[in-house]
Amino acid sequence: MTKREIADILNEIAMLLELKGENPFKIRAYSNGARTLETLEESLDDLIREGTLGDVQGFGKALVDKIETLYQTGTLEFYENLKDSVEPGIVSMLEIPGLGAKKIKILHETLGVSSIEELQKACEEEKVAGLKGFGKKSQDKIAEGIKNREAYGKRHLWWRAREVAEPILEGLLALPEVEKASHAGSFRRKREHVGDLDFIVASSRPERIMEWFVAQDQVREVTAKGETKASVRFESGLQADLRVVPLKQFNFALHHFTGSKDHNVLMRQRALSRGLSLSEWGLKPVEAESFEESSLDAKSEADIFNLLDLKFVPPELREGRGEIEAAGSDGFPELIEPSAIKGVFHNHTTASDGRSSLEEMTASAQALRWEYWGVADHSKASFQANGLDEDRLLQQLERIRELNASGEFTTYIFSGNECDILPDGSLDLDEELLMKLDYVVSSVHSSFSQSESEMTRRIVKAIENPATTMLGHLTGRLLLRREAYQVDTQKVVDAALANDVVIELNANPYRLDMDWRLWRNAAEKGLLTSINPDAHAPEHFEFVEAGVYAARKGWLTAESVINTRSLQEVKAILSRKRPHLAD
């Protein structure tokens, strides 16, 4: 088991612990074990072998004894009989937000609430409100989350989904009968998260095609099998839907289920203003009677919009927001492509919560080929993250410039921090400290139930701070798990403009903050982003892509993304706010 693995196991003894009510001071001790174990430089198969592992500070001989077991077994009784003694329904709570283990601990206790059924009865009946420490407020915000839950419950992530799709469709172009195969739907435009996945193939032999589908490792459950339609649902509850059409009729339905259904809306008005009708099963006049005899040939979806007289639409600007408009006119600006970043910043090493040392993640970037990297580990006020205060800060500075000056990597590393926007609106660290750093990207960790003039004078007075070069994930939004906070993005966007602070796109697949909703007409009135992993391990680095994606929704071009930028060209835009990167 890897260091990785049991740090998590750690973590969950904790968690389990404390939902039983166990002393505080032997949760912590998990707790700490846990940080201890996911930032320890040194190997862990060198400390076992040499049986060294007790002399790491922090670690008793019952911990070590733990994790020993579990590097050589990869299983702990201790652990699985603490799993059997919560019920599982309890476990659960968690996942609504807000809800940590101490109250659900009073919740279980006082109600006698075991699941999350239970639970949203007592909140109908107006029981929770009366506990201490609760009140109307809480029971209104856990209500609220039970119900976010149920519909988080349809939908998957569009990174997750992907790791369904792509083999699924590999395979279906390995098979002979298939003549040409796509994602299709919501998948396919690149939306944040999907409720399922469309296949569309071209064949004239179905049959093998459709056993294949419904026969693949992890389906559960088949829901629907006919001559050339299926439906599957697997393990993790993705469903799956595959059609199989003849080969004229491909590049139609690959448009008509690609969607969206504004999208579709929008060009059947136009074909019908043509004097023509558009479906999943060809364009054909209006006057025809079968698209079967009569529908014009399309060997490529860009034949579609050329029969319309449109420019190609690509797939992830199909949402009804003003692509038709630009597709009869002057076209699309050149999207962004993953290729074009040339580097990122806001990352986490394991000076704070990060899993990988400083030189760890560089060596990742350096492998990717990227010019540089940025470091922005924490600030103090976000102390569950191990955040540094000011001397640690300054020590990872100059360890930073002792990396640059020694040639060891050929990635610069630039220094920056993810510094905490306290609820007045001041940052967690002292002006002086962070204009010693390169950059600065200011987020709200905290305080997220102000109201929206609350939250949004404090951003703004962030951005308005000279030390700030980036505004971190915007909202807060965890997708599928917890909700934005109220903030007035338009204020903000303008304040980032007034103040030359870059937004970024956060790029984590559970944020894609700031919304590509957003993007176009911030990019229009000349916002810059930065798209940033918010990397936590070197494997984070490949969570641009998704950020990429997510900016293409929103019609940006490489010019305006910071990094896509060279290395002198964007220590040239730092040096705006930091003269010493000028020199």
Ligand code: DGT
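Basically, rigid core = biggest C-alpha set you can superpose within 1.5 Å across the two forms. Residue numbers count along the first chain shown, from 1. Small disclaimer: the values here were computed from a predicted structure and weren't measured. First, how it differs from the form predicted in complex with the named molecule.
With the core held fixed between these two forms, residue 479 has its Cα displaced by under 2 Å. Residue 79 shows a C-alpha shift of 2 Å or greater between these two forms [criterion: core-superposed Cα displacement of 2 Å]. Once both forms are overlaid on the rigid core, the distance between the two CA positions of residue 125 between these two forms is 2 angstroms or more.
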Contents of the next structure:
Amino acid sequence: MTKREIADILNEIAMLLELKGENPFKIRAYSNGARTLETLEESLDDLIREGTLGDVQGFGKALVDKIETLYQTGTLEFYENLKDSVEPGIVSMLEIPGLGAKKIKILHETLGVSSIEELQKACEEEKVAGLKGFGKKSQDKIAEGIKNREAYGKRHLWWRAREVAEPILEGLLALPEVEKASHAGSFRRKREHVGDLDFIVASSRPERIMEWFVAQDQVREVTAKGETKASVRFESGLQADLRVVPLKQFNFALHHFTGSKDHNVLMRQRALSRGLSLSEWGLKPVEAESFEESSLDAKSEADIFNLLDLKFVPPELREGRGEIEAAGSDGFPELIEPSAIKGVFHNHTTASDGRSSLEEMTASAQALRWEYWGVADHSKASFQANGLDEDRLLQQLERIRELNASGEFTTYIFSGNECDILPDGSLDLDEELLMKLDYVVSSVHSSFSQSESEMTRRIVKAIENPATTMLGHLTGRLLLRREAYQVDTQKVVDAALANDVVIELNANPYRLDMDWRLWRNAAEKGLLTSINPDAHAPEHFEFVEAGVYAARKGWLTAESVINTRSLQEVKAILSRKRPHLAD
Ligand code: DGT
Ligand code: CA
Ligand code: CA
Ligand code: ZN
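Structure of the form predicted in complex with the named molecule, please, following the form predicted on its own?
Shown next: the complete complex, the earlier chain at its head.
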């Protein structure tokens, strides 16, 4: 480790100690130590070899030991233990401008906030302004800091980025100078969040296109503008890159700037092994002088793959995770399409924390031509979400039976519940009642800070419960907002397989949980999923589209997704746990 890296760790130790309310002298010893180390002129190697590190002004024995350990091994048990002893949510609050460890400690102790999300809520509820040493002004500043952190933070949720990206592409395609235009980059690959947007345009007259691009209404800043390249930043903090290329180069540029980098590296190797050189400008024999004169033609992206004896790789799969091997042999299974969805499970109504009634939600599901949809309101332990107790759940079940029998709607309603998995792994509601429902989504909504082994045991126990049909949002993550809780996903997948339990792919764009990276392997083992919008209002039904894209990134076919099946087929699957649905 370098001086700089060790100094960063010492600074972090100081902050962690401060968050824990440790002795101020101890804290200062670390932060001063970090500063001294950064400005130290002698080489650390010499000082350690000569055993004279302790002679440096301000370096006590404890500090010397730690610096030596970090220098020699690159790790420090003391630091690791310290990190583990502070909740990650509290540490992340340090990223908010103007919030130091001291203030965070007060906020945590007086208001009980342990995450940025909870702090944001406390600001909204005007709870911070009243605290000693804070006031309205500093509350506003914190709230603003949280907002900016999301907006100007490194990444942007795909779902939000799309609101910006789609009108831009439409605008480009409407320009007479534009011959072809496409999204590229992580947005086209449907990553859950994107660093920036990328657009590739084919045209022989780039000037007006560049001018249009930088003059768009929402542009707040033009960060670069050349003859064929431009970058802009929007109000939301999101940035976008545009590249205009001659038509001949379009598919090569599109492929290159779609990425990912890992995929591109493998593609270039593939080309080289065939004596070819691949770039954003073309594909040419290695020995040829220029792409300009010697590139092979590609009328489509598929041509590029074919020229390298590969089947076309859908953009979602271009992550350098085995797609080239597959494209060079059997190709890909037919990935699921949004249009394959025939209904959805895991949705909320006004009975718990949803915004629309059972009837309104059913009407909306019917308008989407879904064959069925499933209610899954919260259970009583989620009191903050007005979770249902046994009596209210029974009433809802009666109402669902009535509605199904009445023929008022053509869309069938499955009765379900999103039942809390209690900290000990038991389910929150009476099992006999849960068995009367058509299905149960079991989810963790509390005690997120359990250790990995506790959390894993807890979830596995819930999976083994015969009432559980599906596991809800496996890790509880909220993308860009809240970390996942610790859980051994492999053990959970194995338990689900062993107990015929479905693991949902929660399609809320902030969740997309279980993560796409885990699906290919899980599905190969036979795991089934359900793409669940977790809708709290009719417009949230649209989330399934985000879920389908995540499923595609996980190499999933419609086969693995139960809500691509017809009503009869779904009943047959659910009847494995609920005999009343058989026949
Ligand atoms: P992002 O924006 O961070 O979400 O991710 P991307 O994949 O959109 O990355 P970006 O915008 O930096 O670049 C777009 C694509 O361009 C990237 O996926 C691959 C290609 N590319 C950019 N820089 C390089 C590079 O240095 N090497 C290679 N092989 N490809 C690159
Ligand atoms: Ca990008
Ligand atoms: Ca970019
Ligand atoms: Zn939930």
